Amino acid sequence: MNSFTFTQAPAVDAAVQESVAHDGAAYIGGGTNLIDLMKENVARPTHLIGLKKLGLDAIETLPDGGLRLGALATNADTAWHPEVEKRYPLLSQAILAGASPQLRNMATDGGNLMQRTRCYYFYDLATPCNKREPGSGCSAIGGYNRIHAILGTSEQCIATHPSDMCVALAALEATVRVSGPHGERTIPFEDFHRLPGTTPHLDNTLMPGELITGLDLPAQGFEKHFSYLKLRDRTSYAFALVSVAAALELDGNTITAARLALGGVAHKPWRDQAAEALLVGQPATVDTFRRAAAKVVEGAQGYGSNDFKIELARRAIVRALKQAAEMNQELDSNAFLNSNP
């Protein structure tokens, strides 16, 4: 780990000014990802700006009926908050499917959005990686890529975004609130994370010096029909091979609104609005769910070791939508893998 300086910011404006004043500065909240990156010399900030004194940890109801999550609220506090559990259980379920209790107690909501990929080669300084060193090449393409992306990839990068929380936030159409050198602004969640394209080293659309201050959830929480299905190698502390956030509104057996987002398959949480449109107005049946799943994976591409993810994603989508419709929340991955939806 390289040497660095550290200051504790007393307010948001001071934190932003501190960031602008120091080349190589980075914000640090819980530090659950940044410290790992620093230990491996993947990230080398020269100055850290502590955020713990900013007070951005409240979770409060908005006038329009939505909910605001402070950027420094911990993942644990968010998942177990009574309003989140009651009105946004999809989000609560997704958070609790991620990491470990110890990490959720430290990790912040804003920091969760800023996680870097868990690509093997990104962490291995001895291998080329366009995310780490633009223009050096992508070792995962043609290498061992079992955990890598099948959607939205480019010739530059096939890494995946690791967050569970962000998959639910994509499905719920959250809004990211930021403050920076040019003032405050909001970013629709769909526009926050980037696909790799020709700039895989850029994970999001934040401008230099901008700081996440909160997340706004709309009033509609899909609390009656939802499911977060996470398929992984082990049920304790493992990243998703494929995860699905499914949310439905039903009138009898007819789908009147639908949200569908995937994790573990792309450089960003993958929401497919075309597949959602295929669900609306249709009966909540397996045949309907299969058509939506086929739409999601129709442009998927495997790279060898991860070819299995295409079929896994298709099956996971059908299973998650079925669970959401029936509110059957069991998460038996093995039972799913042996089924034929």
Partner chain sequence: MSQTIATPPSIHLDTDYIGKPTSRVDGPAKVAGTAKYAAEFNVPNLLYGYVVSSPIAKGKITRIDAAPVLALPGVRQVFSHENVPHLAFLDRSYKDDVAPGGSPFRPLHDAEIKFSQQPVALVVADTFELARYAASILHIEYEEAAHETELARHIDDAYEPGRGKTGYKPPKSRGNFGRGWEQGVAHMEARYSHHAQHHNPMENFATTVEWLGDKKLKIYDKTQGAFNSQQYLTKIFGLSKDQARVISKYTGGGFGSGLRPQYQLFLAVMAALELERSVRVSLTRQQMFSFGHRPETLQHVAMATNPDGSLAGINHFAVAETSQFEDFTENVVGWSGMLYDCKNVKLGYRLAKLDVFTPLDMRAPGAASGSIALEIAMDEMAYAAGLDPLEFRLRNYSDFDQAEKLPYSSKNLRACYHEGAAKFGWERRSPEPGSMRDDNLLVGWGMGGGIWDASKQPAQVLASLDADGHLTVSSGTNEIGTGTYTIMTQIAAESMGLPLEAVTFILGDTTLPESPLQGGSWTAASVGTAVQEACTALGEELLKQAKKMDHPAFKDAKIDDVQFANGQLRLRSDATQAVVLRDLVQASGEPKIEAKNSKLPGLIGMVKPPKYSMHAHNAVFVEVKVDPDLMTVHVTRVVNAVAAGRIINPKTARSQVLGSVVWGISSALMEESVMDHRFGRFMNHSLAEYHVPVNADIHDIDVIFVHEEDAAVNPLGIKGLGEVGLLGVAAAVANAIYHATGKRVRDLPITIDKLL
Contents of the next structure:
Amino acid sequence: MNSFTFTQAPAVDAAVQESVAHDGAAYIGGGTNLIDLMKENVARPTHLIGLKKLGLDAIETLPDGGLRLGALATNADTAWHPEVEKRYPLLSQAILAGASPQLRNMATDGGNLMQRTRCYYFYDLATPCNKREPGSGCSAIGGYNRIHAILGTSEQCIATHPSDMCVALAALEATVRVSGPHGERTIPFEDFHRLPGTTPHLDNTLMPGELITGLDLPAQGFEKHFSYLKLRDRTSYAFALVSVAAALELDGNTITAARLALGGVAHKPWRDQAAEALLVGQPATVDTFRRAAAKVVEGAQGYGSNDFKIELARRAIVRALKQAAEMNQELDSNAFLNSNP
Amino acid sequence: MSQTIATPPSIHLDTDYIGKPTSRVDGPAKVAGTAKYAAEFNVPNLLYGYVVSSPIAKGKITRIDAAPVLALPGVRQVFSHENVPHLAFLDRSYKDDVAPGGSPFRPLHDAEIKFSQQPVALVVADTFELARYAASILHIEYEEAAHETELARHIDDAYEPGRGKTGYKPPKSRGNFGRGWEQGVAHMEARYSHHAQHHNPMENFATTVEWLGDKKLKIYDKTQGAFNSQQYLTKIFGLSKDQARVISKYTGGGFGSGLRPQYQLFLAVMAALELERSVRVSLTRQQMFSFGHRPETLQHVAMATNPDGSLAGINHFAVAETSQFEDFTENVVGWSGMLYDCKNVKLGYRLAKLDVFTPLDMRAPGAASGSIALEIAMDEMAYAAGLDPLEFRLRNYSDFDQAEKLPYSSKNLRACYHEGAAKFGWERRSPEPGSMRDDNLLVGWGMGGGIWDASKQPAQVLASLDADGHLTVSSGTNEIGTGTYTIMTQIAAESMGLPLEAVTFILGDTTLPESPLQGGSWTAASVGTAVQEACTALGEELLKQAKKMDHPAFKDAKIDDVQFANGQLRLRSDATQAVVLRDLVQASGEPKIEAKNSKLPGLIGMVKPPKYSMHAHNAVFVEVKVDPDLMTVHVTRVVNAVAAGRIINPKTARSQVLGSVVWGISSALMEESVMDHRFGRFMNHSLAEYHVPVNADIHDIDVIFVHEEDAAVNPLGIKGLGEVGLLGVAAAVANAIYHATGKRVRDLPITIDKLL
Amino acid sequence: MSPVTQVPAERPPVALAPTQPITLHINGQDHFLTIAPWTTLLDALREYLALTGTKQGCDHGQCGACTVLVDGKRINSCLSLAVMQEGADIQTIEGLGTEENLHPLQQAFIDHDAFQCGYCTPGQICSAQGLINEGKAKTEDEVRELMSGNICRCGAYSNILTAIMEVLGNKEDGAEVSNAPMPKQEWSAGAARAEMGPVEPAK
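Provide the structure of the form predicted in complex with the partner chain, given the form predicted alone shown above.
Next comes the full complex, and the chain you just saw is listed first.
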């Protein structure tokens, strides 16, 4: 770990100014991924800007009926928040499927978006990695890539985004609020994370110095028909091999609105609007779900050890949609146990 | 906690602790966080060493630029092969008690790189954080050479190892497998494999060396054998035993990883001697993947049965990895010639040298690997022969060790089968794969079992009674979670007729009487027997003192005429004739009366040919539930029935078996160290990616200890429990998955991708 | 033979950040420390304050051995900087109970043999206290899931579950669980029932 200086920023503007003023500065929220990466020497900031005193941890209803999550609200407080549990249970379930209770108590909502990949090679300085060191090569291609991406990959990087929460945020069409040297702006969730392309070292579209201040959820929460299904190598405390956030609105048995996003399969939370379009207007049947699943994996590519993810994703999508369609509110109230099949 | 005992003879104090569930005597220290582990001795003026590990698997170091690092204020030294002091020259100086044949690895010895993550430098600084940072900027250049780490590519050049390692028995074939195979009416033949595994005890390896001046060191080491660490150090560094006192009161998990001294011990001691300062070196979790591991094996099993379901022949062959510099051997296939009755057995075991660190004993070494193949093969054979897997095993039950041609001192595996099956409800099993369901889930029931050595090593124990009547019993053994503190206290308390509170067992210090390594499931038998012997010897001393006191009742009494009960020495024939133990010490004029057992390590045990084959056995029954679409597997129920002689403490013993079941589930479903052969490096070197079970993975586990009396194995009748509970668990899970799904996966772990 | 470089030669050392005085409020006591920002809460406890009951198992948030309670909530102390915890109420295993005066969870862990080597145990117990404070887990399956952030390599999970269920059960029976005073806590958000307050750090 590098030596670094630390200041607790008193306000958002001051934090941004401090970030601009220091080369090698980084914001620190919960620190659960940043400190981990610093210990591995993957991240080497020379100055950390603490955000704890900014406030920004409120969860409040918006005039348009949506909900604003402060960037510094912890993942745990968000998942257990009565409004989130009631109106965005998909988000609760996704958050609680991730990490551990301890980590969720530390990790912030803004920080969750900033998690970096768990690719073994990214984490190990002894191996080449384009994301860590642009131009050095991708060790995962042709290597051990069981946990790697099957969608939206490039010849330079097949890493995945590790978040569960973000998969739900993608499905729910959240908006990311940021403050930066040039003021405030909002970024649609879809546009926040990048695909690797030729710039795999860039995970997202934040500009230098920009700080996430909050996440806005639209009013539509899909609280009646949703499912977050997570498949992993053990029952809990493991990253997703494949996860699916499915959300439906039904009129009788006809799908009137659909959202479908996947985790563990791409460099970003993978929302597929073409597959969603195939669902809308159709009866909520397994056949319909299969067509949507086929659409999602249409362009999928395996790299050897992760070939299985294509079939696993297909089956997981069908199951998640089925669970969402058939869900019984009474039976499914237990958010933190339901992500496991 | 000293307590005086002077109970009137009319009151019976129940000090019969052996066989009774007893809470751990070290429990309060462990739950309160006061039990101290190797890295937790904050001695004054401590320096911190941080290890730099090689990024390559083979080659040599061509340059180390330590100058910028040394320029950092607070960095004391950068040790590497360039400045390591001249130490012992001969290989034998680097051999520890369980070193296999070959040339042991010497840390920082030369520029040569023999395995990935080899320690190449130690940066020593005033604080841990500074040492860590300084290590992260140390510039090193290497010439990389081609390495070989892929076992599957080296089956053809694998060779039969020599004896070399203690406990290794080259497998013996018998009869004629070929004829058995030809005569058989049903057959099975398959290949099995599992990947390397790392022990990953929760406590990372660490050594704190306290510099006491004049090369005198107090060394707090994470180890399963303080004496092993000590003798390693005295030979390499030319220290006397007095100069190299090794202390290890608590070990945060071993599982075999602490059987050999790990390199942080060498590095910490070397730095302390060179800098004449106290030094601590802790390894990181990533570095826990840099040394010994359970070796990957590739196995082949063929079996045939006669028309009556008896085994006509067994052929079991295994190839395992070892390093380029040592021949690590373990008994992988030998068990296949013992567990079942069969005339025609062909066994083979070979090693292939790879550019890896030497493998290391890991819980049930050899047997855990071998039983995966043997016990899945038995299931496959049962199906091929049209027999229930339990019935098939019962038909091939062996009452005689055909490999050693000896009768068993005791063997109640039959009771394990019957009691385990009854508890599990095995008779309700329908044999057809995929035939059992719970709602939408496929249900599978599988079984397995195993055999493990009941061994005993020489150990020395000192028993000492003080003038307050408190008994202190000591031996330099270890506590790795097995309950050593507790069961030794139980044995001593019962032997001397004292309550547990009046007895303290001390361990983990080379100034104590010598004890063997904590491993091989032999500690309870070895040290337990020695505790009993030392207490007997102490009893004789106490009787002598009673005679000196002119107590008329004891004038002509022999040791067999007296007993120790109620804190007293008394006549067996008349319990009212008694003297309080404390009074004997006080009358002696000495602060304490003490005695040792007489047997010194290394002097016995090899002289007489054995009359019996001594082994513990188990049978395990497993239920899995499998999602038929997503192929997720949950182990919902396990019954593990164990025949391991006398159980000293059913409470801690049960925990040993519970833990073994968790290990078996882990081995079956998730645990593997994944090597990227292009880099010759284990890539999932973290607890996030090296998966072991979490709480949510573990459901109902029933442990049964079947009745087994064994007077031959040792006076206490103990067989040991550290390993036997693990055997057959992974295979039983695999067999249950087959029963649920019809899919036979022979490459463990059985992850979701192998079932889709 | 091909050349490989470990750490680019051109990467010069950064200036070492100065140490700074901080105050940590641990187990009801203020501790004054002079440390650099790069010291984690875990290392501050173990290396600077000799509070070695908190264990280091992985140092990366992957095992839970370092679990402590901050403002009543369980966290991984290895992933937090000590300087980030000024002003917080930190509770470690040493503040939960002592060998002579065991906390009910500690007693239950002994009674049910919920550990073997003991190394993950303080983290398990602090985590269990965090779980009780949260008040979300009531059934066995829920406790299993919400105790899954603590790895036990000895495999004592079923006994850990039994121990925690016993303490949870006692709470539901209305029995007094904590031997420490339990005044109203501002940070007790999450407790399912009023009587299930978090344990007050020893004052």
